[in-house]
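As structure tokens, one chain now follows by itself in the form predicted on its own.
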Amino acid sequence: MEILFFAAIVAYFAATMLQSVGAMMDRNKLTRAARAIFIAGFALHTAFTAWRGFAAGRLPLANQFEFASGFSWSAAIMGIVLYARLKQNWVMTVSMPVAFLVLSYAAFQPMEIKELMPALRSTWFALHIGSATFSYASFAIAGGLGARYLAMLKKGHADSETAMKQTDYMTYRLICLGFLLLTVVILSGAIWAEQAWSRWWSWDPKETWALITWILYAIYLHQRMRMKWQGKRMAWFAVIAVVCVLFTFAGVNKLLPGLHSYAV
């Protein structure tokens, strides 16, 4: 099982390097090779996830290692699907590093399979945690697109105006998706908490930071739709907001233990 996991990391790393060099040098052969390696890595990652789920007898999303692996897998499949629809190299240039870095983080977490604690044995398990992996992946890729927009803006190339508009719009669409999924995470978590702990909300650090993240992206969407903000301000917003997402994902577990400490 571990061979599949580490082979996936190596494939993601190789794909990320080839994609970065190919994009910078405008070499289609390199980017095609990067996509092929990335898809192979995704297949390995999928096989590892399925194998671990079979071995554990449950959905493999019960601890920090498994959630990080799911986060990475979600980013990978989103990148592959977006590229299949848009046929734009920049989609892979952003999603590949996200998948690689998050899976690398997972490699430093305890990998042993543990039995689910009673609070996690619920029909809400898959919806709540599965939605969170795709929500975080959407926000992370959106943050990468925001960084790409700022990089193109700094170069000041007139012929990149169309690409910048595409990047800005795709950032917005991904944040809409992530926001919707995070709403599902919070609502399903509240229902689950009432069943498990007899209270809808306890101001647990994980709950609190999930709410802070939700409010932050709600502000983004408000400014985008009501105030018509676009471009540079929204790109910076997307980049900075990812810091909050990453703290909710990893920082809370390490620094602010609470009811969700089982996710470490």
Second form
Amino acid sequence: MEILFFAAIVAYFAATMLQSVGAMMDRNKLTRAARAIFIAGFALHTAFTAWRGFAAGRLPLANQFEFASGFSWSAAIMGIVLYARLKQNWVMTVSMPVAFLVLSYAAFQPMEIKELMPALRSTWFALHIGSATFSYASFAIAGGLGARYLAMLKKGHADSETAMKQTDYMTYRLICLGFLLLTVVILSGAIWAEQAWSRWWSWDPKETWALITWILYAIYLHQRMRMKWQGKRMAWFAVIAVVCVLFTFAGVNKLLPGLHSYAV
Amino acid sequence: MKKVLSFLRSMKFGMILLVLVIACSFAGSMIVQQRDAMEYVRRYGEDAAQLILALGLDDVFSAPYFIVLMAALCLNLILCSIVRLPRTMRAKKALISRAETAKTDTPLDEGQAGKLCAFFEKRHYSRYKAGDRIIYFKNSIGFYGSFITHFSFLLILLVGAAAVMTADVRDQTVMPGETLELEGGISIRVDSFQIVDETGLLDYASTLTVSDDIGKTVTREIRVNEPLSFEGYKIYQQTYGTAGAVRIKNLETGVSEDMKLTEACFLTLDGVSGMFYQALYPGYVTDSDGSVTLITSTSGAYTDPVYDIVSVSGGAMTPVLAFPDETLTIGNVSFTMLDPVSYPGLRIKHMNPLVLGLLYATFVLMVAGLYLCFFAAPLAVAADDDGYVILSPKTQTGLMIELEALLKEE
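Beyond the form predicted on its own, can we have the form predicted in complex with its partner chain?
Whole complex next, starting from this chain.
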């Protein structure tokens, strides 16, 4: 059934390419085809995830491969839902590469299905890790939108002021969503940690980096909401903060062993 | 004084503190914590180790400067919360009166007022008339989002600290069959302990019987994620160990006794001859030349346990590797090695349920506060014959874009 997984990567890649070319050349036919392929890829990805969950007898979010696949799936569904709501092509231009790149990263991780570790057998598992996939996906798409904003600014798209305003606003809204979900991740993790290890907080590297990410986005939101920062500065912030998200997601597991080391 | 107070409650001060928390957290995650000085010298070299120890970077999260930082953050949150609440209440009133008088900034053509009305009705906005203008209003509770978020963050820090400081935590090793007595007449008996090996995944489980002095008894298995709660106590399966066991028999009197071997010891009746227990190994490997290599890893099950002992008799010391059921006779005493016994390390925590409930309530409050902040921002739209204006304490770019698109539709 791994064929579904690799077919989804191919579909996401093809969709990303078509979407990029279509968006650059302003060809609606190409972007329409890209969307169709992306949705097909998403269906394959969903089928693979469902199969894996069925085969493992649990939620398929227990290791780096499964989490990355869930992260990519979350980015894909968020892209599709946002497009359905906003009918804006640029949503897909950003969501597609995020879904593709994260799923490609998953392909380099060990794929074998393993029994769920005793430490992960908890009712908090779904909420804690499920929220994390959506939170990271929100931040990643927001970072992509930030990059798009900067690219538009560099090209001097003076005629697309509305598009830039929309991009800027959507970056902010996705960060709001990601921040709320990351809060749920941290708080549900604290309750779970108390159940499992008798401590709410252990300053484990994964916890510490989740907190660093949370504070970083808290600073973003304060600057945006109170200081009314917008545009270029906030776009740069969104792009740079994604590095922190990616380090919390992958870097910590590889470089800083701790209580969350089973996430490798 | 006023200036100092104003700075202490300012967002600028809050941001500086958050950046400092990031810096401390970064250092605390990159530098290994709570190790002895030699470990830092070995890892980072002498000069860096000296610097780490001098700056307290070997234990960042317990260092005085970090505690001062957290206290300053609490102070900032207290002050800004105090200031925020009356401001929030004033803002709520102000928004309504502004909506009644504010100048419209976006003109409406003929027929567009109807579209606007239908749009807001579909979105369940409240609506009222003030003179010749209609005011659409939504999410008045959203005014409190920011206050609730900041206040709940403050409560999490304070109640969390109280929960940690008021909890009575003790770690206790209890052998299977033994009973541990706690204050208040509560006793914990370890009925059994087992290490379940699920193809390499080890799970540790203890069956406990916990009872109080009025006869209430609970028997349950505990394992990771499944602690036992009993009258304010929470009992966790925290760790485990494996002890050797020996049956000592006095061959003259026929009296025998079983003993657990948890550390190196000399077992003797006359003080001269006897058995010196050194260690227990989980298994061994026989090499091609017939020699035996002991397995020293103690992380798994004891599949082929081997006792490393020394027989001491008449001044002679003879090293011996013994297996369970083997008997060693030294003088008038026989030592029969028994199967090793695995035992649990329990963590027993007692805490005030009120503090625990309060802590979890603050968690819920924070999520609710953030939801109100981000997804239920209060807003009013005032529309009259000239046009409309959007009023909100938060930027409403999304609504502006939606309305622009709506009014452009043919």
